[in-house]
Amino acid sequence: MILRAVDLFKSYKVPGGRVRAVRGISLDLEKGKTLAIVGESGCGKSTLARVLVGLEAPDSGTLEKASLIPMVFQDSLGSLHPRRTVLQLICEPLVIRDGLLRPSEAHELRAKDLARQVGLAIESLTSLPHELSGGQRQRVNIARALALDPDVILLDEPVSALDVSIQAQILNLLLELQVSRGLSIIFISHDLSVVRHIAHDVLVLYLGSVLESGPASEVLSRPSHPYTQALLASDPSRSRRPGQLVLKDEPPSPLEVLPGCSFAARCPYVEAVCRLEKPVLKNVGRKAVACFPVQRGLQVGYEPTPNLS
């Protein structure tokens, strides 16, 4: 395992209480393989994130990593100073991690290397951020990630600015980059298309804790948490069939700290113990789930899709 984090809690104080955005999450990532993060906006994920690069740390909880963890962030061109070139760029990790003031000859070959890497054509070099069009800007911030041969790198929605054409480009890249150079990743996106498209396993959040985790192709394609099944139905590239669960009402606040499942105001199938204890993460089939009537045996929502494995 090369990464692994185990009850994590992080919250933010602001007036009227605190925000629990991160309720008692732990997670596997295994080497070569890529861990999916899905959920409403406001679940918790781009706090997970930060968490576990460490951007942020946390209030309880343990975190096991081999080394630290790059990030690439949706906006690409807010992660590029605006007034270096790609070339430039590309070296500052290796400019910072050397204690140097300008980059040496080595961290400019380095850097052409891994330009090459990820498909920018040599003459884009000495480009600035805003001559680049989106597609070659993350590729520029991919090539930054992978500048100190990091074991995982860590992506949050980097394509949702993306236009379709240019989202399935730098997904390939991705694939290609992970079979290549043996990498890790933790893909965080709102969309289930793409994460279908690149993870192997998949972790659903809602209000800051894990409801369902387990392969990709088994929860995307037979989904056993009810809030699982009702985010499928709402993923707009699929044809919504009758009788599929609907995400109605607004999540409740985070501020609040409710005393049994977090999904019970919204959900179908709610029974009186799910508002009385929050129900822990159990082994269902090859997933695991969150839900007293699915571990008690319950079918829940839709017919299962084909297998998309």
Ligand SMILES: Nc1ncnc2c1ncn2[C@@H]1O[C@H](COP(=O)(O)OP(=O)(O)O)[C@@H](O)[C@H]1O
Contents of the next structure:
Amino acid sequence: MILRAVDLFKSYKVPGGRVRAVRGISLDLEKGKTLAIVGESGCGKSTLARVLVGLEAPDSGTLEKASLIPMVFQDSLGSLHPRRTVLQLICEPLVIRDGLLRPSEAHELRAKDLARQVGLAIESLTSLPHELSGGQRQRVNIARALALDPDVILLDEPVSALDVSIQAQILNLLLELQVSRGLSIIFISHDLSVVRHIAHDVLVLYLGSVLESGPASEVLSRPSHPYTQALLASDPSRSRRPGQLVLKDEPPSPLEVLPGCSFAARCPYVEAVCRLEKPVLKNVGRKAVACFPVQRGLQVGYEPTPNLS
Ligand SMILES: Nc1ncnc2c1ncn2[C@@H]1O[C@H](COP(=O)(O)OP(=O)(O)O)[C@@H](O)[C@H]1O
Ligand SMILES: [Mg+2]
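Next up, can you give the form predicted in complex with the ligand of this protein, since the form predicted alone came first?
Time for the whole complex; same chain goes first.
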């Protein structure tokens, strides 16, 4: 295990109360594997990300990790100084580590090698961030994340702002880097069609807690939790079929503390117990699922479409 989190909580004080963004999340990341964290906007993915990499401290819970975890963000321009060249930008983590003011020759050699590994052409080394495409800028961000040879990197919606064809190129790059370096990856996305390409394991978040987790093949082709099913059914890359669950309404406010299952208000399978008691994750086959009806053996109706692997 290269990273283990146990029962993480993180809340923010806001006018009118406290946003409980992360509510008791545990996870394990295995060496050389990709763990995808999925869920609708606002479910706590980025908060969890900031806690996992150490940008924010959790309110409670424990985190075991070997070393620093660099992070790549959705906004490819945000972390790139607008007047530095690609070469300077990739050198930056090395320069900071060594406490220097400018790159050494060794730094530049290393940066050129990193640029090659992430598929940046030599000509782009002298470019400024705004002269690059979004996809090229994410390559620069990935090169910077790799500069200090981390065991783990975390990417928060790294391809969500890119065209679909460019998305595939970046995902393929991550797959290559994973194999060549034995890299472990935490990949955050609201987009299940993206996650399908690279995840080994998937964690489905809803209102700050995990509703379902397990091997990607299981979670994405045989989802057990009604929420995961609804999320998959709302994936625009898949054809909708009659009888499939559709997500209606918004999730409840993260300021509210509901006694039962956080999905109860939107769940077509809701039972009395679901509104009274909070289900905890329990093993159901090869997955862990927090849902009373599913834990009791209810197969909530989802049939994988034939074109699904
Ligand atoms: N710094 C913050 N201060 C107050 N509320 C926050 C802060 N960061 C996130 N939140 C709230 O926490 C919840 C989870 O947000 P976030 O982690 O960004 O979700 P996601 O990345 O899944 O969209 C949201 O309700 C959001 O408004
Ligand atoms: Mg986010």
